[in-house]
Every structure is written in structure tokens, then in C-alpha cells.
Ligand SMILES: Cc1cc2nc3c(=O)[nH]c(=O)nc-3n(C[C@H](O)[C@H](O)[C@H](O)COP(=O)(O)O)c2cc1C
Amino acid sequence: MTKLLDMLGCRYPIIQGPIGEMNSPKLVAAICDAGAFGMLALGFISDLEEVKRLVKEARELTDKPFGANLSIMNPSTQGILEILADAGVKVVTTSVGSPRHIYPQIHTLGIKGIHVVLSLHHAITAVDAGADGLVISGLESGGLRSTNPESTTMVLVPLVVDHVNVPVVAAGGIADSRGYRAALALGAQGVQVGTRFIASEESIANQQWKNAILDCSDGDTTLLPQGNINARVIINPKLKEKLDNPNVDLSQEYNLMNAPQAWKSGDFDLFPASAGQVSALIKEIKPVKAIIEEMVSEGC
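Output structure of the single chain, in the form predicted on its own:
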């Protein structure tokens, strides 16, 4: 058993990439029951009663271990950690902020923390700050990205593995057994998967969101500027029109605050659908169990 599996307590080293607008205890439970590690997306929730509800529902739906993702910059994070500890949650992932001040509390509560990073520099500083593991998110990942030059998963994962002594989890470009095995060959002890679980039967994502992933081809995602961050999204006709117009300032055309409404309703003219480049490999909606079983299979 690897250090990562020992930490997670599940059968397979596959962590659900938490997505706030797909925050479903039922999906978390389905992933856990299939042998992987489900995650609640608590990073941007401020209502502690809502956190208690989500954790309680997940606990009622599965007897397997699950975790949660926390945003370090969320003022409610300390209260959320206490709720998680009381519920017996043993592992969290952390992101969006320096881990230096929050990790002492994480460890005091008897929890392990895996910090999400996008570069070698931040990987090293996170380990120095006390992170028990790292999620290494390559350029092709979906979700929020930095505005700095970034490396792909193929480059970044082995680079980080060569410089740290904690378990590394690869994220970005992983949707099937090929990506899973490639990540392990690069030195990762596991993977984090987001986009593939959006396009699952148990996912509560709007059907138009799932269809956008199924219809996505090579080169059909882009980084959308949102102030001091970028968001990787699927290019739709309205966005394509703006991309082709040299007079359009994309940073002024879309507001990330509209993303929750857009993704829930399927109105991607309001804000485009979020997904990773790996969408191009996803052509079928499958049950979570089938996705995970194929991912860990030995066949090609």
C-alpha cells in the first residue's frame, strides 16, 4: 500500500476533483462505494449549517471514508475544519492561498491535508508549510488557473516528484486507464479526476453541461481571463465569436460570479461551461463505478 492509499483509506488512489456547482453527497457516496475517494466542495461555502447538512448526508449515504476541499482564503474555513473533524473526516485538500497558517490547525484536529499547486515553487513551499501531500494540477486541467506561464501534467508531475518527499497526486488530462497509468508512471501515487465525473450518470450537472463535454473536441477549450486568474472553459458559438474579434477584451465580457447560475441552468452564453482539455476523450456518459473500474483496469 502506498502512503497516499494509507492516508485516504480507500481501495483505489483516485480522488474526486471537487466542483462547487456539482456538490452532491450522492455523487460523493457513489465514488466512495466504487472504491475511490469522494470529495465535498466546501471551498466557497460560508454557511456552516449547510456544511453540516452536506457532511451528514454524505455520511448517511456511505460508510466509506470521504474528504472535502477547502479554500484557505474562505473566512469560514476554520469552522468547517472543526465540523469535518467532529464528523470523522480524516483528509482534506486545500487550495487558493498559502497553507502556512492553516496547516497547524489541520494537524491539531487529527486531519491530513493535501495542498493543490500549479507549479514546482508552490509545491516546495507547501511541503515546507506542512502539507502531507500534493495535488499537482497541470495546465490542461479544468477549473481555475493562474495567469502565470504553466507546465503540462506530463512535465510538472515528475518535476515535483523529483523535489518533494510527500505523496503526489496528478491532476489534469486523466479520464481513463491510459491517463491513470501514465500518471503512476510519472511518479504520482494517485490521480485527481474532475471532468470525467461531471460526465457521469450520478453527476447532478445540467445535461447541457454534460453534452458540452461530449461534444468537445481537440482545441475546444480555452483559458478565459478573470482578473488575476484564468478559468478553463469549453468554447461555445458566442465565445468563439468573441475570440475571433480582435477588438473584444475577454476579461470584460464574462463575470465569474455568473458561473454558478450559468452552469446550473445550462446558459453558457452567460458564462461558458467549465471543463478540462481531457473533454476531447470523453464520448459517453457512464456510471461512476464503470468509470473507476475501467480506469484501474490492466487493459488498454
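Let's compare: the form predicted on its own is above, so bring in the form predicted in complex with this ligand.
What comes next is one chain alone, with no partners or other molecules.
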């Protein structure tokens, strides 16, 4: 048993990547029941009653352990942590922000925390701040990225593994048993999977979003500048037009605040669908149980 599996309390070291404020307790429960680690995405939720409802629903749907992702910048995080502790949640992941002050609070509540980082420097800082594990998110991942020069999962995971003494989880580019086994070979104890679970049967993502992932080939995602961050998105015809026009300032063209509405409605002119480069490998919508079982299979 690895330290990570011991911490998560599940069968397979596969963590559901949080997707903005998109929450489905049914998806969380399906992932847990298939042996992996389901997670609520609480990073952008400020309404504590909504948090209680999501936690209760997930708890009613599965007797397996599940976790939650928190954003350190979210002013409701302390209240959310207390709700999670009361509900018996034992592991959270933390994103976006300095982990220094939150880790003592997490530990006081009897919870373990895994911090999400995009670089070696931040990995070392997070361990110093008390993180019990790290999610190492490579450049190919879906979601928000920094504007710094970044490394791929293939480079960043072994680099961080060589410098820290806590379990490392690889995120970015993992959709099947090949990626899973590669991550373990790089020294990760587990993987975090985002895009592959968006394109699952149980995912509540809009059908157009799932189709956009299925239609992707290599080179069909790009980093869209959004002020001091980038968002990895799928290139659609409207975005392609802008990318081809040297007079367009992309950072002025889209507002990240529109992303939840765009993703809910499937109106990707409002904000493009977000997904990782691994979309190119995803050709079928499948139930999460089938995705997880294929991922942990020996493969060919």
C-alpha cells in the first residue's frame, strides 16, 4: 500500500480532477464506487448551504471516502473546511494561492491536504508549508495555467519526485492505461484525471462540450491569455479566426467569468470549451467504471 492510497482510503490511486464549479454528486459517487477517489469541486462556491447540500448528497450516494477541492483564494474556504470535517471528509486538495496559512487549519481539523502546483519551486514551498501530498499539473493539463514558462507532466513529475518526500500525483495528459502506467513509472503514486472524466457518461458537462473533446486532434487546444493567467481551451471556428488575425489582442477577447455559463449552455462563442491536450486521445464517451477499469488494466 502506498502512502497516497493509505491517505485516500480507496482502491485505485486515481483522483477526479475538479472542474470549476461543475458538481455532480452522482459522478463523485460513481467514481468512488468504481474504486477511485471522487471529489467535489468547491473552489469557486461561496454559499455554505450549497456546500452542505453537495456533501450530504454525495454522502448519501456512496459509502466510500470522497474528497473536495478548495481554492485558497476563496473567502469561504474556512467555513467549507469545517463542513467537510463535520461530514468526515479526510482529504482535500488545495489550489490557487499560498498554502502557508491554510495547512495548519486543515491539520487542526484532522484533514490531510494535497496541494496542486505547476512548478518545482511551488512544490517545494508547499511541502515546507505542510502539504501532505502534491498534485503536479503539467503544461498539457486542462484548466487554468500560469503565464510562466511551464514544463510537461513527463518532465515535471520526476523532477518534483526527486526533490520532495511526500506522495506525488501526476495531472495532465492521462486518459488511459498507457498514461496511468507512465505516470507511475515517472515516480508518481497516483494520477488526477480531468478531461477524460468530463467526457464520461455520468458527467453533467453539456453534450456539445463532450463532442468538442471527441472531435479534438493534436494541436486543437491552446492557451488563451486571461490577464495574469492562461486557460487551456479547445480551438473552435470563432477562436481560430481570432488566432489567425495578428491584429487581435486575445486577452481582450474573452472574459473568464463567462466560462461557467458557456460551458453550461454549450455556447462556445461566449468562452471556448476547456479541456486538456489529452482530448486528442479520447474518442468515445464511456461510463466512469469502464474508464477506470481500463486505466488500471495491464494493457497491451
